[in-house]
Structures are given as structure tokens and as C-alpha cells.
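Just one chain follows, in the form predicted on its own, and it is written as C-alpha cells.
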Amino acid sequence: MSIQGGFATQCVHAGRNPDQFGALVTPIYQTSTFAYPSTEAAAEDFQDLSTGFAYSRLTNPSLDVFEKKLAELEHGARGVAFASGMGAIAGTLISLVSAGDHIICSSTLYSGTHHLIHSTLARFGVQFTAVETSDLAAVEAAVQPNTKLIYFETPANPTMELSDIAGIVAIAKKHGLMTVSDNTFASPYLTNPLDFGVDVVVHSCTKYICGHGDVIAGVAVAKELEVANQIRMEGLMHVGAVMAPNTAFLLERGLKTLGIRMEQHCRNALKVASWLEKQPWVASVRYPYLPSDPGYELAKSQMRGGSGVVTFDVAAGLEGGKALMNHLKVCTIAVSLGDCETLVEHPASMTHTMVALEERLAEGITDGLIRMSVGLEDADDLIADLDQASKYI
């Protein structure tokens, strides 16, 4: 159901629909296929596959909450789930371009996303232009007759560079084009995309969402409803990353709570980022809403937190980075991000291996690049475990 209020009423409330048995928390409905009364009610389903249950590879009461409660939160007409961040990524491309269509795209990706594009999509006649996104005018130069969408992280993985999204949209509605964002790293509870014209978000929910770290899942939500149906039908039934009615229900869980608990991620990641920019041995820092940082007004426009993403480049490169998390205590040496624990990660030798050396180091992704996934331990804590961890670099 639809539900007005502010985002954490939001966060409870939206896409519930009470069962017959009036359970206040959504059941699992752990099923594969739906009951017809009657051949002639079946017909109708299958008139129009993307509304009512009919197999639960294209949806499922568990699945229908999850994604009515996201798109509410994203302000979307409707999301679609799928089983992981990648599915939600790969099908929503499928199913937007063609063989012979251009898409552009942020030089600086996810690994996976980045293989997607420059190989797998490319294989079957994909075309694409990666630019820095953040460049309005490298965009608008990228565009060519046969350009079909625009695709951006902001922020990027891992660099934590912001795109002006406003801007990007601008370019695309003056020449016909599709966007498509990627707000894994904000969270809808700091940025909304498709209130600047976005027309599709797409998340790795496997990272705030969640927020517990015991789920693999994605999302496609959609301004349009014609355009979340195209997605549901071409990117998730033909395809199949469908999302387990299990994993629908941890994600409703983790929801109740995103509000908060960004609140405390991005309260936490400023302190750390703030401290961290002093110390001698770290040569750069990149956090949105760091006062010093090359996107602090952007951020501020388009953002109401920095995340709880905080990028930073060791001095000593490689060795002293290596020595760094090797001695840390608290913080948990680990890929993803959004969990409860802090996590930290060195993305040369981590989450960009796939991503070439050339390509990599042009994008910023040194290899004294450290990703830290701020928690939401008292930030006193994890400054004391990066503190005493430093003295071994």
C-alpha cells in the first residue's frame, strides 16, 4: 500500500499489505507457482504478465512488498528484484539496448559492471564510450547518433567521485537518451535520482538495503511504469536472477531500519574521514561531505549525507596499505560495504583486479587505495584501531 509520511514512516510502513491471517510482518511465501480458480482467471493473468502472481520467476507476494516498499522510497512507479546487484545491473541493460546501440558510460565502475559493458555487452555488438562522468562536457562529446542511455555511479566505486546528476539528465533529455544511475553508495535515504530525471536506479541491495551483510540481492527501480515492465518481463522473467521470497523478507527486515542506521554511517564516516586527512601518512582522502573534497558543493546539491564510504590513498602505496589493515583490529578486512561492522578493502588487489592497470590508475584507483566501509561502532573506536594500526606502515 502506499503510505505519506517521512522517510523512516516510510521505511516501515510502505508496500505492506496485510495477509488474510492480519500477520503484522510479512510472511515467506515460499512457493513456486499460484493456484487459478479458474482457467478463465488464469487467462487473464497471462494476458498482462508483469501485474498478479502467476510463477514466482516473475514475482511473488514476498518479492511484491519488497519492491513496492523501494520504489515508495526511491519515488519510483515500480521496482523489480532480482538475486543480486549484477542481476539488477545486467538486466536492466538487456533490456534497454540492443545490438548496434552505444551506451556511455563512467570511466570509473564497479569491476562487474565494468566487464559487463566493455566485454560481455560488447560481445554481442554493444557499442559504449566510458568518459568521466562528472566531465558534463566529455558526456555531451560522447554522444553519438546511435547513443541509447547513459549509465553512472555516483558516488563511484571506489573512488568515491561524484557525478552532477542534474546535469547528466540535462544532456540526455536534449538529445533522446535514457539514464540509468547507480545509487548503491548513497541509499535512497541520501539521494533520489529519479527526482532529477533519472529514469531507471539501480542497487547492489546486498550493501545498505540490507545493511547485515547476509544477503545477495538487486534492484531495478523505475520512473515509468511501461519501463519497469519491460525490465521485469526482458531483464529478470527471460533471464531468471530472480530473488528468493527468503531474501525478500531480510531485505523488508533491513529497510525498517535504513534511516537510522545511514544517519549513524554517515555521522560516523565524517569523523573518520575528518581525522584521517590530518594524518601524515595518508596522502588523500576522498567523503563527499568533507569540506576539502573536490565534490563538497555537488554533494551538498544533490545529497543530504556523504554515505558511509570513505576512500583514502597510503603514502607508503602498496606495502604501507598492506601493513595498515593487516594490524587492524576492529575494523574487518572484507569486500562490500554497508554492514554493520566496518569493513576495509584494498581495491587493486580486491574488487579491480579485473579492471587493467593502465585503466585503473587513470581512474584514481592507486595501490595505496583503501576502501572503508564505516560501521557503526563508536567512530572513537575505529580512529583508535586505525591509529594504532598505522604505526606499522
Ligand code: LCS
Given for the second form:
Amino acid sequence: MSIQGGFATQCVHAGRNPDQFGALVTPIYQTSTFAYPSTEAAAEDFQDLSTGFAYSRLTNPSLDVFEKKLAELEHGARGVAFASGMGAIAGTLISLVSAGDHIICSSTLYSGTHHLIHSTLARFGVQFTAVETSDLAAVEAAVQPNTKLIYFETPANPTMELSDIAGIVAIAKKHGLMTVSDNTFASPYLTNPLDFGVDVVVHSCTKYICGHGDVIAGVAVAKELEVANQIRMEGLMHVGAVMAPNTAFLLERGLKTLGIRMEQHCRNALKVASWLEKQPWVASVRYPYLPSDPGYELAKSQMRGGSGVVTFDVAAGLEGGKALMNHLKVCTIAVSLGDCETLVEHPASMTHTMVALEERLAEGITDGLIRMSVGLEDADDLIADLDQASKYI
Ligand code: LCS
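The block above covers the form predicted on its own; next, return the form predicted together with the ligand.
In what comes next, the whole complex appears, and the chain from above leads the way.
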């Protein structure tokens, strides 16, 4: 169901299908296959597998509601649900590039995506150049005759570096390239990359889209239906990283509160970042909505808030960072982000161990860097927790 209205209204209503029993909440369609009344009806569906329900590796009514809701929130033609964020990213890239093609990607990326482009796709003959996509001149200089697409994250994980979406799209259009943007850190509440001309948005729905830390999930949303169908057929149907119906149910539920959750994440994160900035034991803080952040002006032009993630560098380095983390009581040491609980992680020893040391340092991921996914607790309690733990540095 397509529904007019603001973001909050769409979060609640978009994508819903009328239920035969009048169920308000979309049921979990726990079925692998679908019965046809006749071979003729089946044959009609098989003419175009992107519509109708034939087999749940392709789609399913529970996934359909989630895919349509996400497409409305991201202003795209269609969403394609995957079993994980990595499933969505891998499925999208293998649908859009072939051996001999060249990708320009951000040098700072989630480590799984970094590995996918640098190692896995490279083994299949897909070339790449990693550049600071925050530097538009570097992006344009990397264009080659065989470049097919530009892939970027904004804000980037874990540095919170922003890339200029409109600037990247302008370069892509000039050279006839596609653009794929990972919008996980912003969520559709803060940024809609498709409005800037990006072709495909990908999400790890494990994070803000779900919001409750109880699923692993991903989605790709394409501006054009043709591109979404290509991703569904090439990157999902024949690879198989399909979302489970129960996951789609939890995501649809989580999405209903996306707007109010993001408001609180952003409010809390700004308060925590502003406090961190004043602490003598903190060497630097990155948060897009901090007026002192190098990305502040860009953030104001392409984000409606700064996100819930704050990255800071403990002046005492690795040992200082560890001492701080080990004494936190309200904040939890864990990877992932976007949950109700505040999570802190240390990229150098956790998420980015797969990235070579020189590369990690070149990306600005120092030994003392801590990524804090600010949750939905009271900001003052988080600040008090950081303050008491800092005494152990
Ligand atoms: N994109 C971004 C920006 C991510 O942060 C992650 C996971 C993914 C894609 C992959 O999504 P998944 O397959 O896990 O749903 N980021 C994680 C992190 O920072 N810590 O643990 C996972």
C-alpha cells in the first residue's frame, strides 16, 4: 500500500497489504512455496518472477511488505531484502559488475565490504581503486575507461568521515558510472541518497532499521525498478542470501519507531560528543553535527541529524582506551551499532583486525580510536559512565 504523508506516517503505514482476516499487523508468512489454482496461473507468474509469489528464495508476502516500506522511506522504486547487510552489498555488486570492470570505492569502509572488494571480487577479476571519497578530486582522478561504479559509505564506518553525495553523483553522471551508497549509519531518517541521484542504496538492517539488536538483515533499494529486478534475479535468486519471514516481521515492527528512535539517538550522541570534546583525556572527537567537525557544513547540507555514532580518540592510546572500556558500566563492549543499548567497540582490536595496519592507520583508524554507538538511555547517565571510567585511564 502506497501512502502519502510524512516520514513518521510512512514508517507506520507504508508497504502494508490488506489482510484477508483484517489483521492489523502483517502476519509472518512462514512458507517456502505458494500454491497455484492452475498451471496457467503458475505460467503467468513464471513469465516475470519479479512480481507475484512463487518461491520464498525470491520473495514472500512478509518480505514484500518490508521491501515496499523501505522503498517508500528511501524514495526508491523497489527494495530487495537480503539475509544480511553483507548479503545486500555482495548481491548488489555482483549484479552490477563483471570481470574486467573497475570499481572506485571509499578507502574507509566497513571491514567486510573492504574485504569483499579488495579480495573476493578481485579474485573474480573485478578491479578497484580505493580513494578518500570525501576528496572529490581524488574520486574523479581514479576514473578509468573500464570504471563501472562508485561505491561509498557516508558517514563512514568507523571514522564518521562524510562523502559529498551530490558531488560524487555529478562525477558519476559525467562519466556514465553507477553509484551505490551504504546508508547504514544515516538511515533513511537522516539522508536519502537516491534524492541526490544515487542509483542504489544498501543498508545493514541489523543496525538502525531494526533498532533492537535482534536480527541480522540487509536491503538494497534501487531508484529504478529495472535495477532492483536485476539485483533480485542476479544477486539474490541465484545466490540465495534471502531474508527469513520472521526477520522481515521484526524489521517492519522496528521501522514503525525509526523516526522517534533516530531523534533520541541524535540528541544523545550530540550531547555525549559535545561533552567528550571538552575532556582533557580525549585527543579528538568525530561527530558530523559537532560545529567543530570538518564535515559539519556538508552534514547540514545532506543529513537531517548527526546519527547516533560518535568516534573519539583516547589521548593515552591503546592502553588508555582499553582501561576506559573495561570500566564502563552502562555502556557495553560489543560490535554492531544502532541498538537501544549503548555499544562501544575498539576497531583496532575488533572490527578492523582484517585490515592491514598501514591501511588502517592511513584510513585514520588509530590504535586509541573508540567507536561509540550511543543508545536510547538518558544521555546524562552515559556521560556519568564515561566520566567514572575515565578515572582509570
Ligand atoms: N555496512 C556497514 C556500514 C556496516 O557497519 C556493516 C556491519 C555492514 C554493512 C554489514 O552488515 P551485516 O552483514 O553485519 O548486517 N557493521 C558491523 C560493525 O560495525 N560491527 O559489527 C558489524
